[in-house]
Amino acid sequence: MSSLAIVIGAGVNELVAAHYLARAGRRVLVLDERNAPDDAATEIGWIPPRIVRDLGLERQGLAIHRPDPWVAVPLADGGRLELWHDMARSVEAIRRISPRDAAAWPAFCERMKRLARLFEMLYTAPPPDPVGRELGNLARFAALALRVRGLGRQGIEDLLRLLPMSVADLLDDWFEADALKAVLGAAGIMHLRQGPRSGGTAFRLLHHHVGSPVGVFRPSLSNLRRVLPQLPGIEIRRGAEVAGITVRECGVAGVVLTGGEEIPALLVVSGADPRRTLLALVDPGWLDPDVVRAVWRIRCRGVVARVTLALDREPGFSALAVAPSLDFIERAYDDAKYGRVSRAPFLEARADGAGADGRHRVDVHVQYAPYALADGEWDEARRTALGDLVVKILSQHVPHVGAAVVERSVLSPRDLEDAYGFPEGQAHHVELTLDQALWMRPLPGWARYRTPISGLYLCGAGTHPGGGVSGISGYNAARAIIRDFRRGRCT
């Protein structure tokens, strides 16, 4: 057998995947269709420690960067609220706005991390299936079982009520200030479209918890993304675009690029998405007519744009949250239901410093802008407008803001879909909700990162455990990698 694995994609999971099957004594040949590195200043994402050990990230010049504060929000009568890593800090800020939440904040913050650790120990590890007969599968169920009991009868009580319902209940519950409702919300809502009043949005403000200290709900910045390429080990080639899969009765074959060019292995790792893996490099003849619709209902819908500003001064923040209250956000999905950009959208800047050129970048998530629109496509003058409406409402808060813009780009879904694979604009590859999480992820008895051709696995972030969490799907999709070939299973 071959001992070269194809690994498609030079993402960050892509690469912390071929890391790890070279440590296990494969030759790994990187294909990235890009003729330079990735050029993104940050890769937002809690980093396993594991990974980091493992890896010599830190020797290699890993840097986490933990902004503080880690958001601020304007408020309507002027001022900010800064929520802090310290936590009396924070107690203080929310106190100025309401004494009540002031009180309420610590007891919140412990009890959402105690929920967290528990998604923590689901995440480094494929989940168990729960049909699985198995004795691993069976070990990875009692210890979960065990974790779940130890939360206790308030830690449980807290686990069941909070999966299902919207991130909007459970704020409500908890807190009366808009401001603070609104940032905590909007965790619960990236890259889904969906509103904060949505079931099941309080089970994505816990995912984008895990790995963060207590009471930071926003996960860290570092430059990842430039490090791993950096890493000895691996062989990556640029401007290599994947034209196809070659499948062959006993399995996968290996890669055809898009020049002609025929790389045979025994062992392909898809950093794509499950669709365009499945539906699109592969031939879907070779997939059960079932798999096929399947694959087809995945949801995958984007509803984010990507604004970049290069201003001449410093922004006067590091990360800067525009959600006025949870009500607002729920206005700017309404527009979106409905195929419109939102005319006051949830806006998310984060600034990076300055660069060798003194510019100072600042990145802002724009929410809710449809992939698909009810009227017309993505243009050059939709992306205008939209690149001035963020302008305009940052100037709103931070007022030189407007005047210190030299330079801006802006991406719609559709500009991400052709710059990034990102399918429909979707980020996560999949939309993470509950139906598409844990072992449903990217569906149904397929959270093992297998796929239904031998050989061939799934190590994107479509896969478990989604979006926001750097690298745990390619280190997860390694690991069943290596213990299938140990055990002579290429499926």
Ligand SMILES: Cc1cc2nc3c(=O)[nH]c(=O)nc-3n(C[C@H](O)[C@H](O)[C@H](O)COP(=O)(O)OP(=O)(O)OC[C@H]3O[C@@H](n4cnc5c(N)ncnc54)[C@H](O)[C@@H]3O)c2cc1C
Contents of the next structure:
Amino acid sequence: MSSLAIVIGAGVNELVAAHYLARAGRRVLVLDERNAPDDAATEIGWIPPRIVRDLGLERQGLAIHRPDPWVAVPLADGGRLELWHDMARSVEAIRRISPRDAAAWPAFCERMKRLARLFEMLYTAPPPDPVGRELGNLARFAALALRVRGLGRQGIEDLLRLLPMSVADLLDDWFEADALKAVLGAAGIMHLRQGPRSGGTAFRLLHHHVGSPVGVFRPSLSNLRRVLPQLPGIEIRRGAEVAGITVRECGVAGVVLTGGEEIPALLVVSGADPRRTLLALVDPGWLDPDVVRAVWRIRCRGVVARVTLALDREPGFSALAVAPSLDFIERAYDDAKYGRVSRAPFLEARADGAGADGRHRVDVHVQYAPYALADGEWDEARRTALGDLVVKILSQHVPHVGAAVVERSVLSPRDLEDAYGFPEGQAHHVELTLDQALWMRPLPGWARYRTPISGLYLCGAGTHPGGGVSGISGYNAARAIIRDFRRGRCT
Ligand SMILES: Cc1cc2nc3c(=O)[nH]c(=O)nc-3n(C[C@H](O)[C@H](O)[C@H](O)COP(=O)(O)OP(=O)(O)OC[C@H]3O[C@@H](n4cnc5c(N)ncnc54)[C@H](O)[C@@H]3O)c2cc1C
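Can you return the structure of this protein in the form predicted in complex with the named molecule rather than the form predicted alone?
So here's everything in the complex, that chain up top.
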């Protein structure tokens, strides 16, 4: 099996898929439209130990960063609530704002972790097909059923109640302190055009917990983005935009680059989002009209802007969330519902430490900043206003920040689409709502990386399990492809 495999995109999922395919004997060419590797210093998400081991990532210098405290939240009456990897330290911190919540924290963390472990199992394989009759599929269902049963009565009740619930309802069940509920609630709405009172957001809290230690509800950061391109065994061509995927009666036949160069291949693995892959790169005439309509309806609503600050001194935090209460986040969402940038957005700022130039880089996740605005377009004036607002809000909690900013950049969802190819600015390619997750990601019945076109596969963040879990979509896709080779389904 030495014929060429083309992988579209050099993001982490694509590179993980490319390396697994190369290890299975394929000659792999990775094409990315961007001229330079990502300047984003870190990748957010859990990397399963299996991928680290298989690809020898530690030998290549993989460094996983777990900020501690993993989050700090300014409190209304001064001071901060800090949550730590160490359970006892978090309990002590919570006790200062609510002895009742401090008592509930260990049990809450333990119960969430048990559910997250189930998701770890679900995430590291294609989800079983609910109606598939293949032996392997039935065996995976049986294994899943056993794992669910192993949760015990309490765990099964937790799972069934939690999945459709809003994160606000879940947290109101457990806690009373606004700051604690808000910082956990924020994990339920990251990158969603939903608020903490929207159904299904409790699932997103669990999604963020997958792969993290007990009591930590933010994914880790790593230099995976920098390490993967350095691994040998694949060829990467940058500045190579795929303008089209060529299809013939028998399946995929190759790609055409902008500029006209044609590259023949019987296997194409796309990390471009599903809409772009199937409606722009493939001629939709090759697809059933029902499929075309379903792909159009995939929701990719971006609501996050990214502000990057360069400071000339230490910011005084590693991860700071500005989210005083669930009501605050819900009100921030109210603006976005009607196409407005939140007047008081939820912010999460992460500091990277000093760079070679001595400057401290701070990346700020700003939610909600909708892609489509009700009253105009994203222009320089709006970007400037958003940057000013972010610095003003941060300065209210960390007073020296304002004076320390020596440079800043503001990327609206439109800019994220232009710079990184995120559809509608959605970093997860397909909004990770409960109805677009698991075996419904990117579409019901399509969660197994195959497309209706023989030899064309999806491997990006828009496939199961999605964004925030590094490289797993690529890993699962490569395994599905390798299984298909062995069965002679694609050559
Ligand atoms: C700036 C940035 C911010 C992020 N923020 C967050 C965050 O806040 N939270 C979070 O959980 N995750 C975040 N992520 C990670 C992101 O959500 C994805 O999960 C992660 O990037 C892995 O996705 P991927 O490899 O599937 O695709 P991507 O990283 O999107 O890579 C896909 C690549 O394909 C290329 N491409 C697309 N179409 C073509 C084409 N036609 N021809 C050639 N190349 C093409 C694109 O240029 C891109 O380089 C961020 C990533 C970036 C780059």
